[in-house]
Amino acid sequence: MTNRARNIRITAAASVAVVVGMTGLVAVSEPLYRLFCKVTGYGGTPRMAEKASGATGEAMFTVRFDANVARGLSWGFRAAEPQMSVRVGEETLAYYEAKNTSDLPLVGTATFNVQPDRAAPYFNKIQCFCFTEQVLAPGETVRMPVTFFVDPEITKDVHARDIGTITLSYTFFKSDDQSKARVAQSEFKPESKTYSN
């Protein structure tokens, strides 16, 4: 084998192993991305966590809960209330409740955030409907639960100080695969449900 035709193998192997390089950085890149920003609560990502940590504080605080609907999903979205006071560290429980206006099953998902971006770090959510499919009859209704608490550390925090409201934001998307909307019609009827807490 001469040189020439060595090099031009080293050269397409080497290409290669970048184009494979690449495309495993593209396909974890999305995951480890939601990982940073749950962790760090970057870009108004709120930290979930399996309890309050007990402790609680003086300090209270508006949450707003923020309710959209992208283009594509014929849902009504709403929060069962628009906002209430809480207390630093003290667990919370807030619903949601999104109906199927169409005439045909649909699946969503609701991506989230919160407001201002300096509180996302010591927003902690418990339990919420975030990233899971829901799939909706047409007409059925259904109320989720988000449980959350305030993390006292904030009160801390000397970039935090003026903050005295929060919104959690949710909006849901039609999600690319319908196929469990197929499967749901014939299961499910038009009336209400409510996940358990």
Partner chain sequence: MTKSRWILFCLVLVGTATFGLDALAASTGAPVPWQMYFRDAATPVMQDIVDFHNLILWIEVAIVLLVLGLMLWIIVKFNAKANPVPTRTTHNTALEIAWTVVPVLILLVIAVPSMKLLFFMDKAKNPAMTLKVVSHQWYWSYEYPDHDGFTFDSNLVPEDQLKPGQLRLLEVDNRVVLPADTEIRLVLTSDDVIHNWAVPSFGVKMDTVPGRLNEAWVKIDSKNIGTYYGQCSELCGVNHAFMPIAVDVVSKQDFQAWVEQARKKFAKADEPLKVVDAGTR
The other form holds:
Amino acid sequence: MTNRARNIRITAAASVAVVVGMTGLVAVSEPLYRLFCKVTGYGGTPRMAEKASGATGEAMFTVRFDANVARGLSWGFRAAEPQMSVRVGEETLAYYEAKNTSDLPLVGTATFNVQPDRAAPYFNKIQCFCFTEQVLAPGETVRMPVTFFVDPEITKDVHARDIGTITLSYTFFKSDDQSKARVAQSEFKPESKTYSN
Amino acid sequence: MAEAHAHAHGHDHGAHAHHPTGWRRWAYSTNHKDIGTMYIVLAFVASLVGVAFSMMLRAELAYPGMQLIHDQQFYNVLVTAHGLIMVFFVVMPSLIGGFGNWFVPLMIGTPDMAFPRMNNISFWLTLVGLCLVATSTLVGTGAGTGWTVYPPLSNAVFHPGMAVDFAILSLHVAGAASILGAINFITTIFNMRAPGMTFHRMPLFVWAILVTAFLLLLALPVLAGALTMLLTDRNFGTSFFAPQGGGDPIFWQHLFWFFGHPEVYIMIIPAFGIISQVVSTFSKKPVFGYLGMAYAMVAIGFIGFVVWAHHMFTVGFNVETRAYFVIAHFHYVLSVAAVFAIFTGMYYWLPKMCGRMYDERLGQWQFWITFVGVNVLFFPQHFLGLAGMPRRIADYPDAYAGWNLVSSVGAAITLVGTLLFIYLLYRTLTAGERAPANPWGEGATTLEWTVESPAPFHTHEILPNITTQPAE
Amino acid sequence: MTKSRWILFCLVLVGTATFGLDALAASTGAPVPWQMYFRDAATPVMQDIVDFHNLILWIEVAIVLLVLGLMLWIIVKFNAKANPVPTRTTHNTALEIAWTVVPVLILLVIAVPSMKLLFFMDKAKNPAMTLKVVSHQWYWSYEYPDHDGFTFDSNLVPEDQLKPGQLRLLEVDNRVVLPADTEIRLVLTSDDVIHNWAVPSFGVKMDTVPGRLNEAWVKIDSKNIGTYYGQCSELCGVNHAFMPIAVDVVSKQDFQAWVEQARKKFAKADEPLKVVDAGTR
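How about the form predicted together with its partner chain, since we already have the form predicted on its own?
Let's see the whole complex now, leading with the same chain.
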């Protein structure tokens, strides 16, 4: 009986360990999911890079720039150029423009993705305004740069090389945290500026 | 149900010797049979609510236009509550909590579960969960999110008020209960089998419950974690699933389906187990390919987690047919397969649980009426799905009227079958013939048929010694 | 079977056959009464989906008939009267291997075309234009980024404003217009919650997710010029049932003419930026 009691304890402890392990896995699933998206380009997540690798190829791609503003943020937002033709490997600079059309300072945050999904692992962003909070004074317009290149490796991927057009999409949301807007209101200067980071 | 015989075997056996009577017997119960009975009663009560909701939905859908339900949010709330109640408070408690508790200890030859008090907690937590989901339908405008609770629709912006929080807490509590139950089953099956009851001699129903318990152990913490994140998104300003804070609504879908896909197997594998027992009993021969069946269930459980990936595919691609076809499909799996297995289990084990025989003729009628009913109910939904009717809509374009009416007529037929089952239960409990220990004859070789009917309060106190393989 | 059950069975069979013939004759971009099957395919993707569905359907029918046949055989030949002493046979290695391997092979037969279809529907080869679809609670808006980016909302026509012949819950005030014989990229996103832009005849059923762009494509042959209907297919709140989709597919020339008109009709006042004013929605 004591033997059985010990075994019961071991089995129960192992079961609890499984539950704890799975709970732990969920607890870290958020950063894991981000990492997974970043590494595989899953869900159209482009890569971040320091600089272009240097190698360029012959293939040309059309890159389209899509802009959205979610409900609740009174901003105008668009790409300066709707599309560009780029050579693989070549570092390219594009601009988005945002304007606060309300009479209040507003903080916005942008999310982004790349379509088709299969092109995402080859789409490298060097500089962008994603996930950083942007504060716009009433009527203020900013230009926001995006630097990127398309990895020449894309031409070796049988599932991605026939993609002619890649779309980069941004969506600005009103940030939950509007505290920076209140600071901006106190030092409000209505002028146009070019944003860079 | 077993009062009359509860004292018959009142051996002097420690704390169990003078078990409480009256309400204390049930509230404080640590007896696997009493707890099993309570689970079945809970599932029965929940099914009355869940079925009533589905009847309201089908009544509304019988004709185009909005006749009975004028508030479309209310329709969505009914859809959500129907799904949650049927999955978490009807199918799972009856198959796992009910039949599992009753018959796993009986079948493996042990007096009770490994952790009888934890068993009690599991049951009462499940009841709390049921109360919480009922509360959720009554608070504010209710939770009209569907049972998948996808954000952003389920977040605080689009569902302000407490209803979704109540639904989340309900699943939390029911999930905790199921995790405790799973630990209990695994520990019991691993350690408390009677001498000679090797794994390869265990009845297939025990195998099924074991596989299910492992699935619960792996899947439910993920649901609990996801629900916690949703809860903090709603109430404490986090943004796991909110894009404005850098979160991703798709992330919820991955977490949810990591639980949701195994959940389908959690509901159907115990049904496989019941059907295996019943087929073996009434064909008077051991199950053909016993080991194959046992390991097939293990493999299905394993694959259940692997195919989660196929949900990852569909988020970006447009293959998932989110139409009535899906409703028809999963209702065939769940409503027709799992619920029919629950009926099967009730008929098969009712003599053992209550000591009385049911009326065979009434039972035949109930089968045929329900069988015709569910097919008339769900088969036309395939046509609606192919023709393009979306899910979860309270009113539909007029072209879909024909098959929707047929489907609603099927619902009415099914309701007749269900009411007949309630009458049959009533007749059995009040006027059924006394059942012998083994009413099913030579084919019923598993250990529960070696104890008298109804099964006494204490069973297998002298451990049975298994020398012949019950299933081989 | 008793006599009454036979009669019931025959009635169901005859009923099914009658409706079936009626429904198979149907073929438009809208559902028809008693329809039992897909709407006619208007795009290559939908044609492939229909073919794939048919392949699986016939495999399923064969499996169902096999299982039904086996069960009938057992019921007739091995019931307690016909076979009072059951066999004790519990193993047949060859049989057990066969019924494991055969389903695996069947799954493989299904998996190959299924993956092909996935890759085919995933992206357009060389789209000539783009249509942007944005979902809102509870209407759609459409944007033509390659035609100066004019944009308009498309709302349900309420029941009391329907003109004769218009379909209840399917008709909209501004239909989206697409040219035939043109490969068209669809990019889709959402303004609030997740919706789903589904047009059955096109084989498109794509989630629209806030903060994320999704992509699909259609190409409609000029012989399929006509109107196609669809509905939101992801639960999106109270008016989920009331945000239909109506697409007019027209010839290339008619499309050009419509674009000229629409540009004026939906022109916004001089705006330096496309302003999305959320407060007034």
